Structure formats: C-alpha cells, structure tokens
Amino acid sequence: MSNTINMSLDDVHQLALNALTSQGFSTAQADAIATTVTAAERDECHSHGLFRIAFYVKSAANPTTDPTATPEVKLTESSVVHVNAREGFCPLALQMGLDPLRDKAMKHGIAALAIHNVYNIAALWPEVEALADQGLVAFAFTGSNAYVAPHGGTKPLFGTNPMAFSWPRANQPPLVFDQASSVSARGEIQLHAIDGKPIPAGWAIDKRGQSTTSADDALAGAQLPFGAHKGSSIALMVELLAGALIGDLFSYESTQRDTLKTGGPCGGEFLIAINPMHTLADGNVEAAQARAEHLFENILSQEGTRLPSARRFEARKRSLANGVNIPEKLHAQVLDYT
C-alpha cells in the first residue's frame, strides 16, 4: 500500500510509550494505553488505535488531568472491587483492577469494579475479553463527552455511551461485542472529517437541528442514537450504571469539566462479571458452552450472518503474520510527539 507503513506490533507498542512518555506520561500510564493503542491495531480497531494517541495528549492538558497518575485499588469484603484513578487514564486503572474483579467473581459468583474519576478514550472490548478469557461473563460500560441528543432532542446530552459484553468459548476466542449507544462511534465520525468524506445519512444532525451528511457538522450539532427511543433508553441506562450508580459524572457534567474542550471524557466505568459455576444450578459449565455453540451454529446457518467480534479475530491472525499498516500521515503525526 502505497501511502502506509508496515509495522510490527511492538514497533506499534514502542511509537505509542515513546510518544507519550515524551508528552509527559508516567511510565506505567504510557505503557498501559500503548498496549491497549496496540490491540486496537492489532484487531483493525483503527479508531481506538494509533489515532487515539492525539487524544490522550490533547487529554492531559487539561487541568484536572493527571499522567501520571497512580490509581488505588479499595478491597472490602463486599463483592464489589474500587479503584480510583484519580484523574488518571483508564489503561492501567483496568490493570490494577481486573484481576481483584475476578478473584471476586470466582468467590462470590459475580462482582462488579468501579473505576473512578478516570479519563476514558479506549474500546471497551479489552477489558470485557480478558475476563472471558478467565471463563467469565462479563459487561461493561461508561459514558463519555455529551455528544448524543435524546430521541426526539436536538441538543447533545448522552455520550455515546458504550457498552461490551463478553461469553466465554471452549478452544476458541470469546464472543465479544463493543458497541455504542449512538449510531456511530464519536471516532468513526472524525475518521470521516479526517478523510474529507461525507458520514451516512442517519447518524447525526447538524446545530439546527437538520440531518447532515457533513462529518464538520455532525461533530458541530448532535450524534443520534440508533434504534430511535430504544438506543436513547440503553443511552440513557449506561449514564446511570456508570454515573449515578458508583458516584460519577455524567455525560454533560463531563463536558462542564472539559474546559479546554479536550474532548477527553472524565467519570466512571462500571463492571460486572459472572462465574458460570456458580449460576448454573449443577455447575457443569461445559455443558453450558455447549448448548451456546449450538446456538452460534444456528446464527451462522442463515447465510449473511456472523458472529459479533469475528472480523476482529480474523483481523489479528492476519496482524500477527503481516504487521499492520499504519498511513504515513498518521505515523509521522503520532512520531512528532516523540
């Protein structure tokens, strides 16, 4: 490809702990968000990839930012895991708290982790697949800048406001989904103004309120939520799990706290995960990833279907053998950080 850089996924890891340590990150932030910058890569997330580094520089300018901080983790005897990134990057609040939640779930059947005061600009999909790599269920969820009108609304209120969730397979990768509550992600939006190309008709309104085709615009006026009422009511769902519920900030006090207009998001994520022995009355968790491989059977029957996450994991079998291609001009604007 003419206009792309071949890379390896380390020389991917080294340009992302380069560029951002250089930026002023501590070590442990930078190395956290260059593995997570990295998987996105790895699995054509490209929106959640080397793209995103702008975001977390642009990010730690503001004022109550913190690079370098270090998150602390709160253990009770409750089924529930804290951990306060105060004011820190969500990476390595994941890693300092993933392991407490599952040790949790694996004990009591199912537990939940409340990131706090964290900046959240990842995929949700990391996280929820390495607890189905563990054998657990899991979700996830977290709100961002107010960016989405309510159906009906014109006026930004919702963040797009993600959710994942994950099942764990026998011999194979895990059923994973990570998806916005809003028709497009905020990402796939700029990727389009980026690229100078129009956005499908659908996914946005422009400041007055009218349906536009113009990336410019749409990042000016309002993201839609998708299924009309049922994707402003899963919207309106995740700002409470991941705001109200554990005590954060909502999509549109998040933004009040954007002073400088980062569009880094600062609140909460909120996980749940499940241990199958423990909700399966004989506790024969075989037989049950039996009978959901019996239903993926029947999805895939129908011709045009697929399973959710599986372009993803074909993607990082060809990034594993090849390397990734990175354009020149992202390359060059992620290298001048260094």
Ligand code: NDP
Second form
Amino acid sequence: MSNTINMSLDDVHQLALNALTSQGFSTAQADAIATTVTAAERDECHSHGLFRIAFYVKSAANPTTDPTATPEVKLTESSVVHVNAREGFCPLALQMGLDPLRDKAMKHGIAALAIHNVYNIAALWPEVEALADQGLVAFAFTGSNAYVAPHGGTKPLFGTNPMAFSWPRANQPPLVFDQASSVSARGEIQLHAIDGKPIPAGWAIDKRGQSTTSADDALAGAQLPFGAHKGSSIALMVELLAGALIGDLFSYESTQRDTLKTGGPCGGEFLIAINPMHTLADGNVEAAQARAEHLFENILSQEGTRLPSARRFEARKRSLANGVNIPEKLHAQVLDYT
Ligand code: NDP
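Now show me the form predicted together with the named molecule, since the one above was the form predicted on its own.
Whole complex next, starting from this chain.
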C-alpha cells in the first residue's frame, strides 16, 4: 500500500486552488474546480479528487480551452436556463446556473439547464445533490470523448456518458445515483494503468476488438457499455440530450476537436429539475416522501442491498471527522504544479 498524508478538507481545497491558479486558471474557475475536487476526496470518489487536477491542467493546454472564462447566464421567459461556459470548465458554469434553474423549477414545476461549450471532467452527483437539497428531483447528463463502442461494435464512438439522479428525503441527505453508461468510468481504468494493475474482464476491448484485461490496451481500444445494448441505448440517449437537444457536440465531435489530444471533452451538460409540489395533484410532498421511504425500507430489508449514495455519505462522515488520506505520490504531483 502506498504511503499517505492526512489532510484537512480545507488543505485539499487550498492545494487544488494553488495548483490551478499557478497553471493559469482564473481564481473563480480554480475555486469552483477545487470545491468539486475536494467534495470528491471527502466522499472517497478518488477518480474525481486530486487525481483530476492533472487532467484539468492538461485540458487547459488545448488552444480552444479557456481556464479564465467567465460563463454567461441567459434567462428567457421559458423554463430553460442557458449558460454559455465559453470553453471554460463546468464547475463554475454550474455554480452560476443552478440557482436560476432552481428558481425556474420552483415557479414552473419543471425546468432545465443547458450548459454549452463546456469542458466537463467532473462527477455529476454534486449538482443533482445540490438541487435535491432544495427539495427538487433532478437529473443530469453529459457526454465526453469517443471512448465507448456501441453495443456490437468495436470502435469508440460514445462518451462514457454519465447520468445522475437525485430524490430529496426528509431530514436526511437525498438519494443520489451517478453512473457512467460504460461498465467503468475511464478514470478507474486510468488509475489501474498508473498502478500497473489489470482491469476486470468485460470492461473493455483492445484495438483489434478482443476482450482485454490490460488497462493500457483498454485505453487504446474501446470501453464497453454496461448491460450490453441497454447501456448502449443510455449512452445514445445522453449523446442526444447533452448534444443534439441543446445544440452541442457529440462525444466523437469533441474528440475530433481535441487536436492536441489533451483528452479534455468539450460539449454540453443538460439538467432537469422537477418540483414535486407541482407533480403531486394534492401537493402533499411529505406523503410522497414517506411512500418513497417505504420503498427504500423494502429494498434494505433484503440482505446484500444498499441505497446508492449510502457509501458516499458514510465516507463523508469519516472525512469530516478525520480529514482525508492522500497518497504521497499524488500529493507531490499536485504540489509540483504550484
Ligand atoms: P460507480 O459504478 O462507482 O457507481 C455508480 C452509482 O451506483 C453510484 O451512485 C453508487 O453509489 C451506486 N452504487 C454502487 N454500488 C452500489 C450498490 N451495491 N448498491 C446500490 N448502489 C450502488 O460509478 P461509475 O464508475 O459508473 O461512475 C463514476 C463517476 O464518474 C460518476 O460520478 C460519473 O459522473 C463520473 N463520470 C464523469 C464523466 C465526465 O465526462 N464528466 C464521464 C464518466 C463518468 P455510491 O456513490 O454511494 O457508491
């Protein structure tokens, strides 16, 4: 096991902020990214924690990326909010778009947020969790680069295309799931490659279309959608929602645009927020939440089950009490950017 350094969450945030501002990110962009990276370390989602800083720095090397961009929020009479990220990174665009999305959903019952021209290499649970914390049911979708072969094919076309969902619960954190439409997130394969470990069979195929357990061959080949044709259809839906529906790039177009092969995906993120006060004919949100709790109890009454996000919230409690343990090698790598 590699040696680790115990850090407070404030120190993780400061380290990430210093690294990014030293690499030419504006304070606003760097601060927003540092906040999501710190949240990922806090919830033990390591592939989106400090490990991501190198990817942000690499993505910023793309001449089309602007790590100093100030996103522009556009409000219309409709229930759709637009944020033009202006080729900056997603965390700042989200910071600026989530409150207007919440306000529209509160007013109209259902609202959407379309984030355009955005580099997005973050997890999606922070945004749907933030909306559920305000009583809304939420969905988020984003494409990435061409990494995943469509079911039956052998060449990368879809992104790893995550989708996230959240459900507000009374007096406790919301239920959230956030999952790639590939068998594994790409970051997991990258972590296996760095550690020189094989990946499980079924995650990916090599360049010749053969199943592989080599992380390097998988990164050069194609990842596979989860659940065969079913995950492939989810990936397709995400391409359409976060691409065609909001006039942004498909994952393969993002790859074509990345001429320097920085790996930074540029496209759209699409969010939907629903106010249960409006979907319930009687407006009785308490009763609806109580019914949902019965469903959750029924799930948990079966041995071997847990609710999605339960692991994260347990990790969060630990991290808030004890700080987080960061591998020395990773700490040194991020410190090197300052
Ligand atoms: P995982 O397979 O690790 O987890 C997916 C979801 O399933 C999580 O919500 C998790 O909850 C839940 N879960 C896991 N195990 C169980 C279980 N036994 N019972 C019930 N629920 C369970 O995630 P992925 O590898 O698919 O994705 C990882 C992350 O990568 C996501 O946050 C995604 O947004 C991000 N990503 C980002 C991309 C981008 O381009 N921006 C591209 C692709 C992925 P819990 O968290 O509690 O474990």
